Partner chain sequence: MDLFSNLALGFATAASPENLLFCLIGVILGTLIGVLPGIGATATIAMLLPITFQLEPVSSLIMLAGIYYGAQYGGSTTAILINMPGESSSAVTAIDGYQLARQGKAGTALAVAALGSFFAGTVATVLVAVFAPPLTVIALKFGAAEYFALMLLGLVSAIALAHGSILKALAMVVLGLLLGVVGTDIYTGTPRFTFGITAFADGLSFVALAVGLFGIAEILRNLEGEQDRTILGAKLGSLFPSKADLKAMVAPMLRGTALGSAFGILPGGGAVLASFASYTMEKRLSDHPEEFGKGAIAGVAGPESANNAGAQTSFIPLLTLGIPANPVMALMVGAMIIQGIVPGPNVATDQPALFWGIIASMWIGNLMLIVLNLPLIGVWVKLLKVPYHLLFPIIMAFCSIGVYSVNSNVYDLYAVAGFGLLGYILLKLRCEPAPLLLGFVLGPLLEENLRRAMILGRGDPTVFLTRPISATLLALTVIVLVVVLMPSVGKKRAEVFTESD
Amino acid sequence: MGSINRADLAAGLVFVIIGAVFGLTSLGLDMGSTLRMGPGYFPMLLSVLLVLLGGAICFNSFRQMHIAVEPYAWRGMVFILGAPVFFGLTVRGLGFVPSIFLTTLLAAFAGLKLRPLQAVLLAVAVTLFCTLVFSVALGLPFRRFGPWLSVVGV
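Output the structure for the chain only; the required form is predicted alone.
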């Protein structure tokens, strides 16, 4: 029997708490039945699964040997979490194409191995792919270039 893996125990408890909170908030919704699901059925099902998963992780934390946790990769977390926020804040003003390009560049800064030229090539490729898929193939109605760029003549 090993010592308690505190990281797994904490993660399991977070899952249990989140699942329980969402399960309790979905109690006021009509559950329905398996064949005729109400609006509360799926949230309750997900809540129960989350609580069970958290319980399994907590149980497993008592059976494992403690593994040293590496220091947090703050740079990666900041850039990866900041990239979609940046996209959401700029897509209406800059438009889809520049926002995708700049978001990809921002996310590329999360890693240390990607060179600047590689990051720009990746951003061009992702922008081209997303524009072809979402604008051309799917025909989604959004502005490719937004009003913020009309000031500079684009």
The other form holds:
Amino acid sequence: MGSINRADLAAGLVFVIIGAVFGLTSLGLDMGSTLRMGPGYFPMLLSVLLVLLGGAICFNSFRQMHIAVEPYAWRGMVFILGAPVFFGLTVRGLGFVPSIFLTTLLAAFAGLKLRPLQAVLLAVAVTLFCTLVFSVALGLPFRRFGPWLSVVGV
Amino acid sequence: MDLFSNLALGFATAASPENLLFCLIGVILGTLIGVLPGIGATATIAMLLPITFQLEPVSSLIMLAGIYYGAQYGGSTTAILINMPGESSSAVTAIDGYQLARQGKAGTALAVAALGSFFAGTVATVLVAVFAPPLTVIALKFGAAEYFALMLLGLVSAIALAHGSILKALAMVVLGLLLGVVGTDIYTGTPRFTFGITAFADGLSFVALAVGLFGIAEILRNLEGEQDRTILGAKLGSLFPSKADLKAMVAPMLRGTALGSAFGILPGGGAVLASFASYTMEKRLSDHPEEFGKGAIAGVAGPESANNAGAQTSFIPLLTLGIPANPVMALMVGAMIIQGIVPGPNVATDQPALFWGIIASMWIGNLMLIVLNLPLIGVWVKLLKVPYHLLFPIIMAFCSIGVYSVNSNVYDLYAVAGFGLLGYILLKLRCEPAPLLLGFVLGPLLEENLRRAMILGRGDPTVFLTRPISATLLALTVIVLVVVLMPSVGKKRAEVFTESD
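Starting from the form predicted alone above, please write out the structure of the form predicted together with its partner chain.
After this comes the whole thing, all chains and molecules, with the earlier chain placed first.
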């Protein structure tokens, strides 16, 4: 007793902050009346509720046992979260084939166990498979090689 | 009889070569991803969701349902073979199943699990077919106030059955509801919380949310401590249970099916509760309770049947009321909406082929699972040996393509990364993502019905209390909330869920 459950405290704060952001944004929307609720009514109700719940979670966190903080997957976060973003940035410009190859390669670096050569081989295999399945067989309207490559003259 | 002509229509739809093929693909893909340890049914479906959108609505939903059963089956396989349940509903299977595997009877355990699931699935399919139509008739009488009350009840019950702190689960529901209202207001056309990004005017992408929150957050969690899994080197043993084993499994299977069917209809993921209840019951009824935890056949047959029956009957609230009972059903709702189908009582009357086709495909899917997967078990075991560091780049590639293919919208890909980060942080803060997903799906419906009810009730909030059905549902909601917030119940609840971890 007397210690703080930091995970709960942080969770509570996250909820309070998100609730506050939504609540403040709702202020700019028409509330309407209980009879004809405007676009801001329901979100405002929820925002207040979320702030209250977040506050209660914070309050409770002071009366609980401390839980050891686990390690975060920092490396994983950079590469795994980066992969879809990279795909989004390049799929139109580079085209589907090079983009998915690089995306897979990027994701492969999230772990420590894959050697570079293995990663490249894996990316090649995934690219081949995905191109055959999604582009050729399912016929999704992806441009296989994009305009960026023709500028470079490849 | 109506039931038979309906079922005939259903089987005619589900048994068309095309739909059979998609059901098969769904079942295989579901098992394939489901056996990957640490990836539960919800994450599996979330990741495979985009693939199904290229299909016709019926085929797509049949394939999704197939993925669901397949993933569950895969979860039981990992539970038995490596003591790593993909999700909490197969956690109970792991207790005795893994012990059986260690005694060299892995084949028996797998066969018992599969047979139990198939039997339960068959019974539950019939139950769905019998009970869904009368319920839709009742549901058609529901007005806005009743729907609002029913959804509140569903959300609150979902919290009661979630892991961990009630307060956090409540907050997650509210956060989900808030995320659900992002986009253009249906009544006035006002953009809300879009922060000037036009891509968000149609609301946040459901697929991006599901893939990020469940798929990517789970990958990140698995990457925290990269370690090799120990896979049982021992032989599978015979796949065919002996006569004694068969005799030992019949009664637990029957009881498990009954329990599971009843629990499955409850909102909030009754399948988990059902498998726990079944295990406890079998242990109490058994002549040899000391065998439980050391490889009792009944400890596998009962919970597996309960689990599968529950998984099946949880389609009842979805098909009749359009209200998801658990996160998987929330994914189905999202899929239906993307396909242009409004889930609810009208589906049965407006699109009978779709409605009955899905029901019939449940049984076909279960049949395929047992016919295909028992012989294929060797393949799944080999898959377990594929190292994780080879798998997640492949999964990431599929997720990226899948999410992008839905709308060809690059913002959805950024949203996936955003939701992945949010999901991971929330996981680290010990907040379960399932209530958030339910809130997200129900958010727009809840708001619409609240506003409609208020207009119909002339701005008087007592409209929810003067209508009997709505008042009853709200009373139930309050009771559930009070019960789960009671300290003594809280303690019990914590015990049940720590057992599953």
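Everything numeric here is computed off the predicted structure, so don't read it as measured data. Residue numbers count along the first chain shown, from 1. Each form is matched to the other, and the largest set of C-alpha atoms that superpose within 1.5 Å is called the rigid core.
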- Message: For L138, does the CA position differ by 2 Å or more between these two forms when the superposition is done on the rigid core?
- Response: no
- Item | Core superposition between these two forms, C-alpha change of L52 at least 2 Å | yes
- Determine, after fitting the two forms on their core, whether V124 shows a C-alpha shift of 2 Å or more between these two forms. no
- Item | Rigid core fit between these two forms: Cα deviation of A10 in angstrom | 6.9
